[in-house]
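Form predicted on its own, single chain, as structure tokens, below.
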Amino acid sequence: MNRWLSAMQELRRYPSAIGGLAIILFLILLAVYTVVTIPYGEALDKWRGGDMWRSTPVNAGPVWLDRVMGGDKPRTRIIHSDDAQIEEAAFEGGRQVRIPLVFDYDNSEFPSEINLFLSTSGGDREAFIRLNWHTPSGEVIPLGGQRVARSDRVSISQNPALEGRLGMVPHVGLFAGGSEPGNPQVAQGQYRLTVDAIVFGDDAKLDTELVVYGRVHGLAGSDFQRRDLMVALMWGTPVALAFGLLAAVGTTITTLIIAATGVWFGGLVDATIQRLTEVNIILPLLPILVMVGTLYSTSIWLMLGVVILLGIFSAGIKTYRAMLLPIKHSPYIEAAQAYGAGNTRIIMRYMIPRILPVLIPTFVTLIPTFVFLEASLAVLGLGDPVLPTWGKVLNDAQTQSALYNGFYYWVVSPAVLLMLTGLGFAMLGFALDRVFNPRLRTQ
């Protein structure tokens, strides 16, 4: 116990020790920060996408970014006819109604959506609507017509005859203020939008929420489903935390005991074990795993299974070997045959703690190299399908051509988590290998 204390104590000498804490506990709170505030099935659901991100830009990127390289674009508007002054008129068997959807849009860069939710509830028959644009100059322009289902979406953005009129994207002519199409300029100032509805029944409702899409969204942007981010940059921690810790215990552990159970038995245990070792390290674990998912399933579980099957007998058994075979020898081992200690109690009890401090290092580095290997299959294609991680966003950057249209922000924000972690868990095992390595001790 002093030992380990002492070692504590020494380890503050070195600032890359300070600093790789420090990162690694910054995804450890946020590890446990993700999990407590979107739960894991909440998570699942806003990574399906839906209609939960009905309100999110496609393809916008960070505000932060925006702001912090001075640009003015715009962020998401949304505003519900519950904020509105409604005028109704009752006639026989229905009701009149105008709902005025105002706003104010003073950014110099024109939004990049237009979208228009109706619900309806309680009625007799569909509702019928009508539009009108209001700018800041007064003029109207017409949108259209339709009836309304119990819940529609009119796509104003989209529609090719308003259009035509307007010689520009809807999204742009109806806040050009008149400019030429050639170079449009944003007039800005208050705007509105009118719903003139007929509803049918004395109980009939309707609810409409007008959505004027931004280009910027949240602290990491949104992708091509409208989902944040944020969600898979936060989820992606624990997930790659829990994937590197798993695995590197996992092979640590059954290696160590493998390797000390061969030194101690000797003969023909000891061959067996080393023969398996040969031959397990000439095989290639990523193309296995590349065929695993390819061939049965991508299951994050199942693939961290593989891992730590095939990293039972990897080259550790034969440094760890090195390792015990003079520990094998040590008087204390005699002594404690000459007690009447079992072969598992020598194993477990005495030879294997000798060299625990020595391979503490060697754990911590090897954590980000299970964080970096989840990576690289997700980024094939052979990632979890469900889970929200690192290497799926960067996936789907990739296959959205992210960095060809100019998302940066797409591939940048999972890769320096990604760079992170593997500077946290490298500082410190730089600093425990000096600590613990007489070898490498500095005065």
The other form holds:
Amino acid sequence: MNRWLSAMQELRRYPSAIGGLAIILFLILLAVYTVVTIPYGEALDKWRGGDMWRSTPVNAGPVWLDRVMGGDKPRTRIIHSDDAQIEEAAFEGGRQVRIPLVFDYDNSEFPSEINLFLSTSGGDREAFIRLNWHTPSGEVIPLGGQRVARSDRVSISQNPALEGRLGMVPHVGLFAGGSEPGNPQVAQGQYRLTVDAIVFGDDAKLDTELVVYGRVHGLAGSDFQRRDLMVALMWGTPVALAFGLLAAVGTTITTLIIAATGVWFGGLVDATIQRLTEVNIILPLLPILVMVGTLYSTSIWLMLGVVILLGIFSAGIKTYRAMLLPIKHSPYIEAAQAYGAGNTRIIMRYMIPRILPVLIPTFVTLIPTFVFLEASLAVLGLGDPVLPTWGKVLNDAQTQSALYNGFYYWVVSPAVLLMLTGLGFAMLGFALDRVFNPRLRTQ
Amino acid sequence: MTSPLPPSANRFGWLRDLRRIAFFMSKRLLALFVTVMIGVYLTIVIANMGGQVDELRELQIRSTISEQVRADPAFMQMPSEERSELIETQVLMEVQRRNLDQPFFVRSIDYLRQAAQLDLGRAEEMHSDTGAREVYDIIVERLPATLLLFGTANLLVFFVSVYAALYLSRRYGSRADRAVIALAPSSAAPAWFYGIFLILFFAFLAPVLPPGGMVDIPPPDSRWEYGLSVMRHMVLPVTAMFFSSIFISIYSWRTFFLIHSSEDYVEMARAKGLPASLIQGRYILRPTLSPIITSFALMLIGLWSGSIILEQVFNWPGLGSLLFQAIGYRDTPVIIGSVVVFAYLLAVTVFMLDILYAILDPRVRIEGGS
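Go ahead and give the structure of the form predicted together with the partner chain, now that the form predicted on its own is out.
The complete assembly is shown below, putting the previous chain first.
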């Protein structure tokens, strides 16, 4: 134990070790925080996408990035009928309702989309609505009328007739305040969408929600399915750490035990292990993983299993064997044999602990390799089907040509997190290497 | 075998060496062959999902043929029973043509025998750009692209890192040395990762280089311009590979040379006052030649297989992306073909290494037979 303590103390002399430890600590805290705040099931649900993201803009950048760059891109505005001053007039068999959805628009850029979500309850017939758009200058633009199903959506942005009338896409034209169609400018001020509805039945109720989608969203932005990227960026942390750690532990420990067994028994056992290792070196890891992913399943746990299985007889065995061979004949092992220690005991308690310190740096530097392996698979489209990971975000970004379309944040944020993980473990590993292998230090 | 004459004894000693080497080599060759065969067989089993791909393939054949027959106006007037009979016979013929009616074990052995003879067979779905269906043609067509890209990058990394490491090991603790140590952790990220950033910076933010592909589209007519275009497309992937491995490479070679330059015999040479270049050439490089050559050969092996993901990211038409496409198409002959070629190249390289060791390292020569 004393040896470990002194090693830890020596580690403090290396700034890179401190930096690496700080990064790893940050990642671990982030992972714990993520798992506590967004439980596993909820994360899967959120990442599956769908209606829960209906009021998030498509492909919006992070808010802070835009503000740092000096931009003034709009955030999403949600105006709900609960906060509106509703006028009602009853008539026989139904009511006439006027819902004014009022909001201030003071950004210099246009919103990215406008949707109106409606839901009706009660009533014996479908409600009917008519929409009017009031600009700050007092102009009234009729948006047409329609029947409303139980749960309905009016995609104001995708109204071709309106687009034809305005000469621009609706979410620009409705805010342009009569400026030139070639160079539209936002007319700032108070906008109002009045929903004139006729509902049938006494208990009929109409809920409306106007969503004026912004061009920025949250800390991490959103993707092409309106999902908040923060979910994937946060959940990617525990997944990456768990995958990297489990794979590194699985491969190093099994490899070490097998190498020690081979060295201790020698002869046929050793030869078999050596030949198996040579066969395994011929099998290319990534193509096999790709094959397993395409033909069987892309579940991350299956991949982990295959990685460990193929890692058991990895080239590391040769290195460990070279380290263990001289130990086999050292006096302390002969002494252990003399008092009657069994084979297992000698391998597990006498041989392996002896080379463990040399192994720790390798182990630490191995973790990011597996983190990046998981990301590589995901970038090839073989990520876990349900789990949000950094690699899958990169894959989505690539298939949606994020760089070509200028959504740089979509690529950069998962990449930075990957890099941070890689750097943290590598920096610590390199410092550990110098602490545990003093031959590299002294000259 | 006792000869009184010293020269002939010398000759016998040389002969004995040769015999030992020959014996050792044939043993190694046999072992390597068996290793390659086991590796290839495992790949065959995995690539066929232990025979499950056959069922998929049969289903696919059936649906393609029934669609063809149904869509063909020539068979429109045929009664439906006759038509399904026709479909059945055509499916049977196709199944027999592809040998799918035999049990998987028999076919896997058959695959292995063909693979051992380097008879790679015909692809099932894919074809080369010239339209050939031979797996050999498909692989050979992609090979130059991979060799060009990975050869340039790996040779660059190898020579730059060995020279830089020799230089740094002489200036241990200098500012450059410390900078390399500090930068070494950057190699934790693979080349494709830096590739993404390079594409972002040099193809989109400052569009000076193409983001992917191997030549401009359409390809330039003159040979000179063609070469220039390929070189422009190579800059980003080569930089990505170079950057991702150069620092770790320099670091590990530097450590290696440092350990060897603190050996007693090197100290002794220094104490004798030998010039630095002589010490480096004869006392440091000569004994470390075997590991250097090993790593060079391993680099060459890595070169053959290319890298699936880097080629995907840069859209480079090499062996890696070929393998990825083949897996996507479940085109088993192409998958097995790539792995067979890789395994053979690996075996040949390992064998050459053994011979080289025997020449370079006198210890191997003496203990070779034992």
